[in-house]
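To begin, one chain is listed below as structure tokens, in the form predicted alone.
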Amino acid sequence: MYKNMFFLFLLLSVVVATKASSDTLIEKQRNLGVLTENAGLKLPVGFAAIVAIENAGRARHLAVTPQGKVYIKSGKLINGKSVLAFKQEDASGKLAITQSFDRIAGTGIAIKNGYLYTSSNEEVFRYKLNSNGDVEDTAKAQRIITGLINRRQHESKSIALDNAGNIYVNIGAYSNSCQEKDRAKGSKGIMPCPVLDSAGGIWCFKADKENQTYGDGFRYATGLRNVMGLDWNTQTNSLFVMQHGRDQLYQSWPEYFDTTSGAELPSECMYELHKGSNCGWPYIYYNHLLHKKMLAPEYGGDGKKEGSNEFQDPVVAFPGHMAPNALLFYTGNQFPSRYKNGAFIAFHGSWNRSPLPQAGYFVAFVPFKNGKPSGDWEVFADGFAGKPIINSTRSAEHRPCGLAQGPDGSLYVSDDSKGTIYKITYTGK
């Protein structure tokens, strides 16, 4: 009997999350075990936190030497400079600023093999980092890659590198959905999308070699209309990326979306990237409600036609309009044996799902198991909004927009509205 009603609750259960909207999926995950409160923080029980750093400007990604000195790339200057570095002086965990640096605002950070990377909305440098984890010469930066596109819309560059010598860069298409008129109501898509020839994708570059252009490196990957969270996934030898799905199904569609489903699509997804993948975006967007791949309305598509098998399919999906600004495997030994090479994103934040309230601020955890999805996406890390409902982003506290680890295991986050930098830890208790 008890067997039966077990699989009847399973049943149940399916049938139920496949019809449930985005907002309750999200209600859910954050229900999922007992939460404790740290630093305004909902973590799950056995971890703490602390505001590491306070005030750090629009504090967008940061990394971590292996010495434990942290670096924030700030979107907005800060006195001038757009890199801020921090240590710990004391056992509090709370961080002091050792040096600032660099004078062109950006998003983009990244530290490897003796070097800090950053990135402009146009260029790439990187700094000679001395034993102690310090940039050697603050005012000597190497460029590295010059003369992306960058025409005011998903402009960020972010980057990640891997254990080749190699960096990977987004440039983001500057369009939503590549219609003859970007963004206007039941204006039709581009064929071929001209976009695509020099953004909308991830492009691949020398790690050491200086001014380098689009000839010099070579599109990784195609059909991403912006990716601002990717890391190289050391376990599987490959690059993962979370894109920014489109915009305004609804409102340029109302044919064919009503405001509940433009606002719950399409889904935040998960690529793993290999040399010529194509994820599609314009033609198609992903539908996580009934796990298809949907032919774009600016190409033909109702909400209900197929979009073509050419294109690849997502690892994970989540519902739309979230922002998934960050993407870090943890390989870390500090946190339970379950988190080890799963993966955290955070997620920014959205302003498209009027007239529901917004979804998103906070970090969640994809358990992975042999380089792949293992179980069900959870929230990790909640309350940076500081409230339960937003309706605009002018409205949240935070908006968590980096991940990085620490050499101890412990995770940060960043805050790019206040500039506050968590520090979570586990604590077993």
Contents of the next structure:
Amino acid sequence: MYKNMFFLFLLLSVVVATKASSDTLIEKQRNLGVLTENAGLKLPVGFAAIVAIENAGRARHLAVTPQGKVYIKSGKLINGKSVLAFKQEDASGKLAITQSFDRIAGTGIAIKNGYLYTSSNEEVFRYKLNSNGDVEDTAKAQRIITGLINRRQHESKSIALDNAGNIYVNIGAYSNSCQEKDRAKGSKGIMPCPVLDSAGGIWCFKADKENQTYGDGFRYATGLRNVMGLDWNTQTNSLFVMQHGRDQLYQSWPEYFDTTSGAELPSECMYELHKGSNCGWPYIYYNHLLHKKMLAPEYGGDGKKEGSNEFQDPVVAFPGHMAPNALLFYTGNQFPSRYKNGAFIAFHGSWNRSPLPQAGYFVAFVPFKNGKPSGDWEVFADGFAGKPIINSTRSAEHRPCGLAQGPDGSLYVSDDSKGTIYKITYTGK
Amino acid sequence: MKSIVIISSITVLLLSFKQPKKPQSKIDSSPQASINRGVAVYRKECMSCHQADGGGVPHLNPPLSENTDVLGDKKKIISIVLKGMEDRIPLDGEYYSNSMASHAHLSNLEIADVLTYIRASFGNKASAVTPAEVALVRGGKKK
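Structure of the form predicted together with its partner chain, please, following the form predicted alone?
Okay, now the whole complex, with that chain kicking things off.
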């Protein structure tokens, strides 16, 4: 009896100790289910991965046509080109290059209604696709949007399209937290934040009209620092985004935060947007440990004062700094049914968690039911970094950056560090 | 009367304590001592962006090894630490997106120490930086 009690106590103290540590949330998710090795990745049982493409430049986002052609947008030019097109080579799943074009590097790429959309850090173009899923004329790009702000920080223009002829573009804030002096210790926030008139939000434009700029579109949602991952959810018929939360809570405000809270906060948030949504950057940040919006220290916060309720709550909140670079709602039939309509998120991996180890460098999954999360988030594909602990960002071998779903329901993941494209399939074995 | 004597003697005592203190003379100015002090400054002020290995963050924060600004004319890197860096200019053929804030709140000695440490670490083998060199770039003002 006493022995049992002792064991119970031991078990309890282990549970408590596990809860107390800030990084254990990630560890806990990681240990769900047995993991298997595939192309260096750890996946849930029944899944397999192969390297479909290697050395595809700084492979940022990618898109797959209904015919299975894979298009990658590179953040740097490869032989003068930034878009690489691939087709299935053989039954192995390996892909072979077929086309390369587009002379401006960038991040965004999407396929909709027979067009391939690509973005530079200032503009959006589109190319007509033929019935094979190939670009008809690679020299013939239609400029859809132009003149978007590109001021060094958060310059990537991620894109997504709805089913009503609209294109949504992220215009990231050219600032960390709208301070008088960007990233300076103790520098106050500017009130109101002037960045928000032309950045720090999602802008909506027509998908088929040429040469649109700010005046032709409208600010669909604001208070979003930088959105790398966004996707149109066809079940809810609404836009979901993953925000990159602000950096340097501890470094800028050591009087209110310590190295642990500065690493864990602010949460990386998923939001469901509607026209007019305001997610609160730079005035608030989210604390997933308290489940509360908090007043940003630049605007009078101290790590304890709550933020205004005028701002939207996130749908899902992840630990800080993991850098969600892509979001994809899975609509395929290949994966088991629990994955259907759920969200995959590619976490590029952090840099602002030191002196604690960095985190992220994995693809996470959130199950959804009726357009709302139906369970906790979990690590889906891990091992991209190539080593268990990353103290310095550059030592991560691969960094997940883009996600795309193939016509057969396979999941493609791009890595912008080495240009590796992974194809993940469900084998049931 | 008594109290005036006490107060003045305390003042004299305090002044006499202050007088012989010359902080500069107590500091070991050898490069190795400077490096040792620089590690602490690096961890507190630089590591979060430039990382534990000095490798920076690809496309965001520049690496400190094989970095022309770090290894070249000392005035350049001292000036970057003092003034920060906001301009979008390529460094060794690569653009870095994040801005760096001014670190003028650090003393000349702290800046000299951390730069001496950086210039002798992460594979770098460049000469030490002295507080006098930092003072010169700061504009002669001692801190």
